[in-house]
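Next comes just one chain, in structure tokens: the form predicted alone.
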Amino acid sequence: MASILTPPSEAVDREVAAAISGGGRDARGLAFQTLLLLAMLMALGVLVWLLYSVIDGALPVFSERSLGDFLQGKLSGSPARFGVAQGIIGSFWILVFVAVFSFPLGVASAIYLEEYAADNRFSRLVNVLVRNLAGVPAVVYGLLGLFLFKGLLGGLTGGSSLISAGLTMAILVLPVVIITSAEAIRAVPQPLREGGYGLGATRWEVIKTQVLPYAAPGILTGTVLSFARALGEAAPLLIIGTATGLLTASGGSVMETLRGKYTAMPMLVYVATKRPAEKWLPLASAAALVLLVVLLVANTAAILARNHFEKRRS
């Protein structure tokens, strides 16, 4: 009797869909679904074509030189000696600045806006400004870095140095970290907070033991996206004065390295594309392929870490 009174959920769904569509097929819905599928296939096709063109362009380089030789090579005017070692080191230090400055400041700002700030005109204004800053072109942040870190604070940063580049990139991705972290914190179910308060926990204890562990996967995803943007941007580095010519290795201390001349992976692609295409275009593709592999490894690590936090959360 219970099976007669309680129809299967699939049957209910079919009856409801038939009632909404008047008993016929939803032609507009099918057309919209088809357009969405075509849009997805077009996006995937562009991505596959891009990857194929980069890999196909890089094959001549790796057929003539070993991968280790290309990775250990330095910025050189000779195609046979050109490599990406200095670009990898420069990009690494830029990401260190982004991680040290953008991640804690962004997450702390998101926690304050979502958990402590009152819903008033000031907090709403701050949210609007942060979202607008996330859409500002990267070249504008390059101008900010040129004026602030290279000009006004040039005596401390060393001018066109890794410190200037790292701080500029940290400011560039800071709005993205704030927005993604705030969205992840906002998605935490309210009963988790109420349960913590019901047990007598303070607001900070609730945030530390309930909110942040639940929001960690979303925060981590947004942080990796910001890292990817910082790793691939070239316009701010060009404005600040990244080295595009010969760059001698620095054997000094860490501080001397941070205050000295540098280059980064996007700049190596730019350098190779500005030279005669017959010899240098394959090198540009090879440098771009290395950059894509680095991003892929970072995204894979983020996915694994996110899955780990989700398992702990469940």
The other form holds:
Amino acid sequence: MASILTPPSEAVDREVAAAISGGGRDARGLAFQTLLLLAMLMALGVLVWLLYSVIDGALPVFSERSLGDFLQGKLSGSPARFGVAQGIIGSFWILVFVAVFSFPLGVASAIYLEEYAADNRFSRLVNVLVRNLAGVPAVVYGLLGLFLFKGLLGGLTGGSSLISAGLTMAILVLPVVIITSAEAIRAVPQPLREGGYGLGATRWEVIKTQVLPYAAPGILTGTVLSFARALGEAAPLLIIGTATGLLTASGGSVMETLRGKYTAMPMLVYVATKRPAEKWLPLASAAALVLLVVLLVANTAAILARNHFEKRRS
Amino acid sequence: MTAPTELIPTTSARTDDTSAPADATVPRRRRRGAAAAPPAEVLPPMDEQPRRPRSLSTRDRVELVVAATSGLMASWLLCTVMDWTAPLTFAIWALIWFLAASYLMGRDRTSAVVATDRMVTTLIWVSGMVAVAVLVWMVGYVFIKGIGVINAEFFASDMGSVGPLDEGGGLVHALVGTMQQIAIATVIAVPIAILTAVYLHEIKGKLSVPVRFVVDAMSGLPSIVAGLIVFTIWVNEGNGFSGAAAGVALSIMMIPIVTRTAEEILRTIDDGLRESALALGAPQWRSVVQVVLPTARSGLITASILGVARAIGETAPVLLTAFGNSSMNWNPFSGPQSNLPLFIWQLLREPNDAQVARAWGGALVLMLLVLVLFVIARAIGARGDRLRGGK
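The form predicted together with the partner chain, contrasted with the form predicted alone above:
To see the whole picture, the full complex is given below, headed by that same chain.
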């Protein structure tokens, strides 16, 4: 009995392994592992190389100017004065639109699909449709934004304005929010709901007190993904159009800001690459670096919030 | 007054005579007992009788209709008085009035809890419908705007010798560009991604944790940054724009997607298969190559197709690497090349309805291409599930 329970010594282990593999060293196994390791190192290398080349490209800017100067600078035709302040503000407003429109609408749709809709042909069709829409290219969303928000509703939105860009981004990330929230809600154990109903709670009470708190970490992860997408996506902005030359701050009310011209972080990167390379390429890299840092901060904040909810769940 | 089906059958002791016979589930003896119960006047009023949760009584329906009608009228009145013409404003005020009226009536008759539940149901239903309607409308709109220019010539000619006002022209140069660039990106990304996924899930070595972090970080990488990097170290170093540069930039976008999906697929493979292979004396590489990978094949194909579907629509990175071209360029290794997103982008910027119409045609082709890829991915994935389940 004891001899079975005590683990065999390593020498025995080796002996058995050698007997099974025919005594020789497993050369092909080693080759296989090396191949996998190489592939993985390449994937790892790609990112390190990405980061390195962005930082390396951006260094000339930060050696000539202070970081604060670059962060406070405005869109400008002169490389010495070009900065990202307006891009950060524009990207911030786009995120506000995403948070205000896609988040409630997307989570509510997910609740509808998972908790309210009967499992019939219509709801299955909607599910498939939403899934496919998450793959529709951003440039198509941009086209729609151009014709709907800049064209048809141009009087309301002010043309190539923050409203047009923000609403287009909100529609762009809507399927992502719906899918990830629906997955999170589907993962809520059924007994939690049944317990709620058994105590006489209404459906909304069950959703509010059981389903949503349990699904919150998953929903937040989806929000992080959609925010990252909205921050980094350039195609719809390219099509709707942003300020490229000079952008004077209107300095009016919030509504005037929203209806006015704007620019956003990915567009600053693009604008800088379109100008003579030797002076502007470092600026493009610097703007890309700022974009990456902003993304990192946003992701970290969301991950912290997710951890907070996860702790509360357990 | 109330339809019998709205009563809970097992509590029929409290129901009146008219509903009892309709309840087929109630045993006969109890139904007789119900018939012998005190006369109808003694029963509590209808609203206090037990009801199936979430069912609507006639009175509920009347209330909803009243709330809806009053909402429409009040909103119409408000819009007329204030001279608002936007349909959206009308809809929003009607919805607000409807919600408030139905809540107040519901609370008056039942309780705040029930009324809140009903109000939230309406709200969630409306938001779900709005979101779905926006997305459906989008597909329909692209289809309607794009279908006009789709004909055989659209797929057979390029824009090289087509003036802005000419008839004809097409996107064959963009299709060729897309295919070559995607092929290059796939050749680079798919092997790296799938082998990485195998390492992450099968070997589970020491590097798994940092690599998974890297893959997650890469999937949040803005696409324009991927383009910028290839632009900085390849295009701008004297090599010029080319389809191959675009392929490299797109492969950076593909690697994280394919890796993550492939890892999910490997996770679904039954551990029993691996253990059987190991128990038969197969070394790990043999178990992976001959058992795990063949079993996961359809799933891995699905993962690759999803990566392709994402890369095919990226605009920002190809703009900085392939640049775009209005005529055919068969050689992906030199000279600017077009692809579908660039085709759309270039034509859209021209102040000319014929060109913009072609852009919509390009958008339709691109969207259909992605949808077809998704359908293929789904079909292959479903077949793989059937094969695995059938064993």
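Basically, rigid core = biggest C-alpha set you can superpose within 1.5 Å across the two forms. Positions refer to the first chain, counted from 1. Quick caveat, the model's predicted, so the values are computed rather than measured.
Once you line up the core, how about Leu38: does its CA shift reach 2 Å between the two forms? Where the cores coincide, Leu38 still shows a C-alpha shift between the two forms that is 2 Å or more.
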